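One chain comes next, on its own, written out as C-alpha cells in the form predicted on its own.
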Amino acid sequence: MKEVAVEKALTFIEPGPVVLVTTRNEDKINVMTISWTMAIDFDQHIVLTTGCWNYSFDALMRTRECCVCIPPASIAETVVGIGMISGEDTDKFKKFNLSALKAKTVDAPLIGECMACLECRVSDYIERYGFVVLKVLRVVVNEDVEDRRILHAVGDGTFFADGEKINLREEMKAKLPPNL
C-alpha cells in the first residue's frame, strides 16, 4: 500500500450516478449536472447535492420540485457540457439539442435523451451540506436509448462507465422489498 493525499478519499467513493436534474422557474426550464447522488432508503427517496452557487438551485427550492434524468454513458461531453455553463444566460435545451418532455407529476421537464427519469418533490434541505432531499413520485424509462452505461464521476474529471451486470438477485431476495 502506498499512501496519497486525503484530498483524492473522494475518487475512491464518489456515490451515485450523474446525473442531470431539470427544473422549470415559470415559463423558463433549465437543466444542470450533478454528480453527488444517492439512494438513502426504500421509500423512494434520494439526495443530490448541491446550492445557491447553481443557478437551477432558487428554482428548485421555490417550486420543491424537479426531474432527475439519468444520461447514457454515450452523452457524457453533453453532460459535462452542461454543468459546464450557467442557464441563467444560456437555453441549454437549446444548446445541446435535448427533448424536455411533459413529466406527469411535476412542471420540470423529462430529457428524451436519457435512460430514465425520475419525478420528484423536495422533502428536506440539509443546508450545511447542501443535500436535497428528494420524493420519488414516478419513474419513467426510455427503452429506445440503446446506450444502458450509467455514467459515474470519479471526481477528478475522470468518469466511469457501468460494465457487466452481476444478478445475485436470488441470493438476496430475503433483503429486498416488494417490487423491486
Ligand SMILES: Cc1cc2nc3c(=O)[nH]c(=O)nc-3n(C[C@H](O)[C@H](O)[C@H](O)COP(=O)(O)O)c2cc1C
The other form holds:
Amino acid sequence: MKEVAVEKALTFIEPGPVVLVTTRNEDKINVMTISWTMAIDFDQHIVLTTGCWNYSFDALMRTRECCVCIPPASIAETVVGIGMISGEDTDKFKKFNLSALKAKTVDAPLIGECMACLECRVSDYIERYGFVVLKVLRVVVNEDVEDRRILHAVGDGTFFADGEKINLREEMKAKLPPNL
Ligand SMILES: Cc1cc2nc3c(=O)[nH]c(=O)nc-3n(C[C@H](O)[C@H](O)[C@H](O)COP(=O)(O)O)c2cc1C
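Complement to the form predicted on its own: the form predicted in complex with the named molecule:
The complete assembly is shown below, putting the previous chain first.
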C-alpha cells in the first residue's frame, strides 16, 4: 500500500449526493450547493455541513427551514455554478433558469428541475463542526426528471454519476424499517 496525503481521506468516504439547498430570506429566495451531506438515522434526520461564510446560512438559522433538493447528474455544471457564486448579489434561480415551486410545510422553495426535494426543519446546529441537523418533514419526487442518476462529489472537483444499482434488499430485510 502506498501512503498518500492525509487530505485525500475525504475523497474515499464522501458518500452522499450533491444537493441544492434552498432558503427564503423574507421575499428573497436563494440556493446553494452542498456536497457534505449525511443521513444519520431512520427517523428522517440528515446532516449538512456548512457555516456563516455562506449567505444562505443566516436565512437557514433564522427561519430554521430549507429544502434539500437532489439534482440529476445531467445538470452537474449548473450545480457547480450555483456553488461558485453568492445569492447575496445574484438571483441564482434567475441566473440558472431554475423553477421555484411552492413547498407545503416550509416557505423555502422546491426546485422543479430536481428529481426529489426534502422539506426540512433545522433541529440542531453543532457549531464546532458546522453540522446542521435537519428533520425531514415531507418528501416530493419529480417523476418528469428522466435522468435518475444522483451526483456524488469526490471532493477534489471531480464527480461520479450513479451507475449500476445493486439490489440487496432481500439480504438486508431484517434491518430495514417499513416504508423504506
Ligand atoms: C460542488 C460544490 C460543493 C459544495 N459543498 C459545500 C458544502 O458541503 N458546504 C458548504 O458550506 N459549502 C459548499 N459549497 C460552497 C457553497 O455552495 C458556496 O459557498 C455558495 O456560493 C453559497 O451560496 P450562498 O452564498 O448564496 O449561500 C460547495 C460548492 C460546490 C461548487
